[in-house]
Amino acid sequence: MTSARLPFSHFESLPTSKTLRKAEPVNGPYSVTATLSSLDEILEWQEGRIEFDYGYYRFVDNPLLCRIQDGLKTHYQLRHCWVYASLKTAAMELMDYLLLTKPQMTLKLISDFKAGDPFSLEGSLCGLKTVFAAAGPDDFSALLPFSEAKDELLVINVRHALEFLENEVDFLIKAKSLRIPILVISDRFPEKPWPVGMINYWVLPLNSEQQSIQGGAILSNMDRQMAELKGLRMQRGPVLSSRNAAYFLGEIEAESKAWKDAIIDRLCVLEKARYGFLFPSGMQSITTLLTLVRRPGKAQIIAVGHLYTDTYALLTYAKQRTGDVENIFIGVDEMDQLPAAINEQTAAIITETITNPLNDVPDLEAIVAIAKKHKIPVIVDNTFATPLHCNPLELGVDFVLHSTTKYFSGKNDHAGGAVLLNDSVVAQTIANYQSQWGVELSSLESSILWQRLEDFEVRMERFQNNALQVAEFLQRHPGIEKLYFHNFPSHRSYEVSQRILTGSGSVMSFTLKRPGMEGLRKFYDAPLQHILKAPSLGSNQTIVCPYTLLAHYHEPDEALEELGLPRYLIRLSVGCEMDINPVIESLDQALG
């Protein structure tokens, strides 16, 4: 174990006022995703009653993030505190969020960073849509005067910030006084801590300019502002890496080598693709994306078929980027209102190859051939089909994304996202992109991803050959209402499946014969010894989840109807197991 790289080894986490439940992590320390073993805990996770130690990281932090933001909280004595991928994506992310609240505000900029430097915001600032003005630290006279007939936000990117801020004192009351709000982004940590009262945000890195290894931190005491915060960066995915926590609590060295172009060669070769990004996360691949096909009047997306649950709530809940233009969702059953739906503020159509939960498959090749009508972007997300069974670019979409955290990682233990496309002028502003907004894959999760990669074609065989089993068992059972598998001809999808994909998939869904919740739950609290109780799939273990209830659960029913989904429906991503037999065997006794 090598010594702490944050100043303060003596990190741990802050008590919770709720009952902090233990859950079991699928695969250790780094683990993505923990067991859930009964419903009532479920439940009570829903109805925020408690919270769990370990989770799936899309909603609970991993151990390690709350021991560095609970001891940054404690040590500067401040309420609130989000770790992310590094310094520039979270000033990027915070600055985006305020300018997205108030977007008629002006940023105010005193820095000293020369372009090059690694916490120099220079060439980032322009991805936020909004007029600046800048000034050097010795010079204020481009900034002012401050106005209380605006909304204006002061940024203060500079070296040594606390000792400039000390030195600035009235220049900062000024501000105040004017109720400016002002973000610190500060190169180092300081040894104190700061004057509370005065800054509204900070914002720092957990790395040193020399350290390969990055990360970022947000701190304040602004309440609302900070929980809006944390749910974006839940949903927008540029979440700090475990493993990065842990090289920053000096618990495992770097890598000495990155794997990344290594890895972006295997997936070109794979999705037979030109261009490949990895993301610190598959929702920061969606997320980078949608941004960069979005511009003022045309910004609309149209998604066809049931979507990642973030993705659906990305595009549900994204009126306030874009104005009063309104997202559209089509079914796959609906694709004769596609044509129709397409308008001159269209700015891309997103589908995924395999829906998830309903195991849809959407026409690729029609929705391609409308778009192309048009001249708008196509986006697939390949997760559920991986490129063994689907290679959209060749049907003529525009771009491909992937959670490596699933299928091509395997373990649990990885958490990882990317892109792949053929455009060379559109892969230049994804790379500009990741360099303004810091959003790459660590080289941590890289070594791993390298490693998982290794023997991916053998375990998608096997995935798919138990799937097939699986699904075949269930469709006997008289203890299955519904089932939900596109390889079955009972399956609307199954025509275009059969045409478009090359194999199936290991996910699947149903509903149960016995109603309700008391039916899900003589299911779902049944030993199923050889199954695992957890929110996600693509793992090499046979995973289950009460889907709706963990996706969905504050949704009425009116919602829930007009989606198309049962309330009580499961999930079931089968694994690679030598042998399924036991797994089949577990559902076979859940069942009754």
Second form
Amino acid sequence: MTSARLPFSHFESLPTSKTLRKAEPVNGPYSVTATLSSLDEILEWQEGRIEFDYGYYRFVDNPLLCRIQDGLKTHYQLRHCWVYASLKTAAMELMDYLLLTKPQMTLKLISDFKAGDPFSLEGSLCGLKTVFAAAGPDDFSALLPFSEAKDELLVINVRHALEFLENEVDFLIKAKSLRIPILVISDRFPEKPWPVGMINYWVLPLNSEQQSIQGGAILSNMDRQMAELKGLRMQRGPVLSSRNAAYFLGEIEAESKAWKDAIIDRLCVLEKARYGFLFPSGMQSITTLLTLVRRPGKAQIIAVGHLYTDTYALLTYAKQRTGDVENIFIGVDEMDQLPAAINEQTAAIITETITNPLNDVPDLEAIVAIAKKHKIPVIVDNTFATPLHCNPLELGVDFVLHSTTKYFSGKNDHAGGAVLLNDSVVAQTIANYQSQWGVELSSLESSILWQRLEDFEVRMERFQNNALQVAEFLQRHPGIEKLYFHNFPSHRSYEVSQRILTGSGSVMSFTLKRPGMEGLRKFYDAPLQHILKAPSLGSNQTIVCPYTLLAHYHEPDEALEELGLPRYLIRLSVGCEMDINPVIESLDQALG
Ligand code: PLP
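Can you switch from the form predicted on its own and show the form predicted in complex with ligand PLP instead?
What follows is the whole complex; the chain from before opens it.
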């Protein structure tokens, strides 16, 4: 163990006002998920009566992240702190959020960083398509006068922020008196707490000593705004890697070898792609692609099939800076509606090779044919099928993405995402975006991912064989009401799946004959000895969760009905165990 790389010593997590329930991480300190042992516990959590100390990594902050956040809060005596994949990611998330709440906002920037300096935001701000005025600290009178009427945001991005604030109090008071929010983006930790009353948000880097390991934090006393930012971080996924957190806490060393290029080469071969990019999470891959394909006036996304809950949420609830357009949702069996749905505002079509959780298989050939006619890019989330069972780029799709957290990793202890494509111009745009905003996979995560990829093909073969055995067992079992597994003729996607996919993947869903919550409780609370009870999928060990209760708990019955999503649906991600029989026996016992 080395000493902490953060300039203060308080690293205990703060007590929470809610009852904190212990949840067991499934694979050590960097687990991306934790065991949720009973249905009642899940219901209590959904009702807001308890909090888990561990959980799916985007929803429950890993304790290592909490220690950094709590340490920063204590040190600077502020109420809120969230950590991000990098300083620039933190800055982007905050500015993006502020611009969303006030789309007409004018950003006024004071910066003494030269263009090209790793801490300079100037080039990045251009990407935000925001009117801004830049000025060196000697010349910031160019930013005056401030105007209360025209939503303005003052961003101070200077080397010695505290000194600057102390020297320029009069200038700041001018902004403050007109209630212009002030955001300071600093290249280092200020030694002492800053004037809290003056500054609304402070964005700090966690990587003051070593550039290769990135991390950033937003600190503030703004209650509502920081709560909303946390919600956005869950959905969009720019969260700090727990390994980076351990590095900043002095618990592990940095890797000297970078595996990113090797991983990208490997994924490009698997997906038959020319270019690849790695991200801090699957959701951050999706967020990046959606950001890059949308433009003002052309920001509408058409989703085909019932997609993963956070992708769905990004499309349903998330405001966009490009203007609020209604996105369009089309069922996999409503493909005849796709041509008419496309209009001059359509920016892209998004779908999943096998949808989560209903196991539908959209007709990618038909989607691509229609999209090409209208010159609309197609984005496909290939997490469920993996490149072993489908290569969407070969079918004419423009972008393939993955949550590498799942099958590529297999061990539930890595978080990441990937985007693969063939277009060199767009690849350059993604490369620029990544370096401008620091949304890249940590080198510590890439080292683990590289190891996990070693036996990917061998594991996938076993995943596939095991899944077929488990699906056959479930199909025959009298306790099962309906099985959602596209590889069986009883599934509505069977015909398309046989045409588009070369294998099934290993995720399936089912409902029980025993009705309602009681039926589900009997199943889920059974010992299920050889199965992990946790949210995630693509795990080497079979993993199960009450999907709708976890992902769509607050949705009313009518909404679920419209989505075709049974409230008591169980999602099972069959593992690649050498012997699948104990898993089948556990299921048999639980189904009673
Ligand atoms: N895509 C699919 C199909 C998923 O199931 C998930 C998460 O479960 C994601 C994307 C998001 O991945 P991550 O949790 O790594 O952000």
